[in-house]
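Next up is one chain by itself, shown in C-alpha cells, the form predicted on its own.
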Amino acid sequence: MKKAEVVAIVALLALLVAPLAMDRYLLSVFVLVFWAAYAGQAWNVMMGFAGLLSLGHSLYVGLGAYAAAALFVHFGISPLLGLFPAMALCMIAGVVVGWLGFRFRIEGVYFALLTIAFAEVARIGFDHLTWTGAAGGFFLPVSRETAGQWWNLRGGPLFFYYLSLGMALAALGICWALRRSRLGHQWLATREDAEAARAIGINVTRARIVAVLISAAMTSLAGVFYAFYYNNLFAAQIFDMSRSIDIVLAPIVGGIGTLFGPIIGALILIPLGELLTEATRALGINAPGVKAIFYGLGLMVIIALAPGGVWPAIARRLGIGEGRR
C-alpha cells in the first residue's frame, strides 16, 4: 500500500470516530470545515482545473439555497428532490455567465469581474423579491414534528457533521475522477495555453462551459446545505462577495489545482478564524475589524511560507508528490 493511501485511510478513520470526543461547538466547527472544503473543490474545478477565475461563486450558493428553500417552504418539497431544480437553475446561470464570457473572449480578471457582476445582480434581485422574504430574510420552519427527518435535512450537529463529511469526500472523489479523465486533460491544456489547445483540436469553449456547469452544479449543493443548516437566508449575506472570497481562500491557501488543497486550506482557515474570535473576546478587544486584521496577517504569513499552497509543501515532505497539474 502506498504512503498516500495509508495517510488517507488513517485520516478518514480519525474523522469518522472524532465526533465521539467532540462537543456541539467542535462539531459545528468541523461542519464549517467540511462545507468550506466542498465548496472549495467546486470552485477548484473552474480555476484549478480549467483556469477560469471566478470571484462570484456566491451566485450559485445563493441560487441553490433559495431554490431548495422556496420549494420546501411553499410546496413542501423535500430538499433531496429540490436539489435537482436548484442544480438546474445554477447550471442555467452558469451557462449564461459562461456564454457571455466566452462569446466575447472575456478572460482572466475580466471574467472574474463578470462573475462578480452576476452575483451582485442576484443579491439586489433577491433583496427585493417578496416571495423569498426580500430584505427581511427567508426563514425555514423548524418544529418537533420535522426533527430527525433526514430526508428534509433535519437533524442535530452529528447529522450535519457526517452529511458535510460525506459531501466533502464525494467532491474529492468527483474531482479525482475528473482530473484523470479525457475532459480533465483538455482542461489542463486549456488552462496552460488556450490557443495551443485550439491548435491541437480541443474545443476550448465547450471544455470551459462544461467546467462551469459542473462547478455550478456542485456549488448549488453547498447552497442547499447552507439553507437547511442555518434555516434562514438573507440575500445581502449569501450573495455577498465576501462569501465568494471565503470559498476561494481554502483552495488558494491549500493549493490551487490539487485534490487535497481545498481540504487542507479549510482545515487551516476555519479553525484560525474561530481561534481569533475566541482570542479577541478573551482579550476584551471589541474594535470593529480587529479580527479581520489578524486574519489577514495570518493569511500573509501562510502565503509567504508556502506561496504554492500548503498541501504541495506537505506532499513534498511526505514524498506523496501531488502538485498542481
Contents of the next structure:
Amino acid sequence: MKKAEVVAIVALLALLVAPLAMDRYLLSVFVLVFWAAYAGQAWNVMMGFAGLLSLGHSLYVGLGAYAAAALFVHFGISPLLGLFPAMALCMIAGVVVGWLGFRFRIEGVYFALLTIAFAEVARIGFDHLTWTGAAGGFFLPVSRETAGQWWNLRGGPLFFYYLSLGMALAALGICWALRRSRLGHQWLATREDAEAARAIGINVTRARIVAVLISAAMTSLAGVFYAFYYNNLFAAQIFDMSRSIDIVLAPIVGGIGTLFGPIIGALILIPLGELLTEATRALGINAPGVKAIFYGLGLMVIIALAPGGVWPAIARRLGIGEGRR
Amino acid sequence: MSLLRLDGVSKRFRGLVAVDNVSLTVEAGTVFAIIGPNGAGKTTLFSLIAGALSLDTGAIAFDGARINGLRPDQICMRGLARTFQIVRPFPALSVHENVAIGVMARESNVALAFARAEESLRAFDLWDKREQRASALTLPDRKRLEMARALATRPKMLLLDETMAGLRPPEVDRVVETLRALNRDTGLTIVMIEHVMRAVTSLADRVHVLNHGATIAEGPPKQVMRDPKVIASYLGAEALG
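Form predicted together with its partner chain, following the form predicted on its own:
Whole complex next, starting from this chain.
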C-alpha cells in the first residue's frame, strides 16, 4: 500500500507542475486525456460497478453541453449555476432510459441498444431545434472582455488544464468512495448475479437506477466542460455514436470496474491517437481512414496483450491492490 | 407457533403443473425437510416461497404476514433467506466480500459488515479461504459459501436447496453438525430440500414428500420413510437405481 501511495503522490505533483514545461498543444492533449478519464470514470459507475452496458453516453454529454450552453447564451446564466439544471436534465433522461429498461426487463446488450436509441433520438432532435442553432451549430460568444471570467468558464489552456485535472481527480475520489460504500458493494453483487443479489436483500432495480443517476449526473459535467472548452456545439458530433464509443474505450482498455482503469486507458489512447495524427501528417499520408486503421490495430494489440485491462495487469506486476476487480 | 404457512399453493408452467395445491406449516425453531424425486416441484416451491416466482393460486404467510406478491429482496428482509440449488456466488468477488454483502442486508456500515462476516465464514469453514475469489472455489466450498452468505443476512428461516449434494460423507456430517448447532443455539428455523437421506434423518423434525408437484406424505422422518407411497415413488426407486 505504501508503494502505491508514493507513486500516486509523485504522479499528482508531476501533473501539477508539468504545465510549466508544456506548450499549448501539449496542454490540449492533456485536457483530452483528463476529459476521457473523467467521462470514462462516469461510464464505469454504470458498467464497471453495476454491470449496465451503456453505449449511449453521448446522450448525457450532449444534453449537459446544450443545457448549460443554452442557459448561458440565452439567459446569461453562469455555467457554475447552469450545471445544476444540466445535471438534473441528464438525470431525468437517465431515469427514463433506466426505468424503461428495468421495467421491461431489457438487459445486457439489449439495454445497450436502448441507450443508443435514446442518444440517436437526441441527436436528431437537437439537429432540428432552432433554439440551439439546429444543424447550423450552436456557438458560445468569445470576446476579449469575458476572457478572464473563470465563473463563466472562460479562460486559457492552463485554466482548462487544471479544471479538467480537477474533474478527473474528483471523479476518481467519488468512484473510490462509491466502490467502498455499501451501495458500491451492492452494485458489484448486482453486476455479478442479479438474482443472487435479490436473494440477499438487495433492491436490484433501485441500485441500478441510482447507478444510472450518478453516471448521468457525472457525465453531464463532461458535457458542460465540452461546451465551454470548444465554444461550439454540433448535434451531429456531440450526440454521435462514435463519441459514446470513445467514452467506453478508455475504461475498457484500462480495466473495466477498476478505479485507475479509466485513467490509464485515457493516458494510453489519447496520446496514441495524437501520435498517429502526427505520424500520418509527417509521412505525408492523407488518405482518409489511415489513422483509424492504425488506431484500430493499436487497440487490438493492447487488448490482446492485456485482455482484462492494462491497469489490472500493471497492478498485479507491481503487487499493489486492484489486481482483482 | 408457525413461522411459515403455505395454503393451497399451485404453480403451472404452460400445461405442466409444477406445484399442485401444496399446503404445509413449518413451526418456528424446527428443521423441516422437503423430499421427492427429481422434477417433483421442490425447487419451484422454494422459488415461490422466496418470491422469485409468482404463484397462480394459494397464499404464503411468513411470521404472521402474507408474503406472496413481495419481491425476493423484500422477503429476504422479512427474515427468510434461501440458497440456490445451482450455486450462484458472485464469482469475481472474494469469499469475504460475498458474505459481507450478505451482512450488509442489515448492516449499513461496510467495515462492520466485513467484521461481522467472520461469524458466518467460520461457521462454514471458509475463514481461511476468505481472500480467494469465489470463482476459484471447489463445488463443496461454493455450497458452503452459498449457505454462509444466506446466513449472513440474519434470517429467521433458512431455505436450503440441496446443499449436501456433491459433498463427501465426512463433509455432509460437518455441514449437518453446523446446521444442527445453528438450529439448537440460535433457534434458526431450517427448511431443506435434500436427497442425502442421512442428513434428512439426522436433522429433520418433519419431512414433507412431494411427487408430481403434489403432497403424498408428511410426518416425522421415521414414519414417512416407512410409508408405502413414499417407498414406491421415491425411496424404492432410488434403492433400485
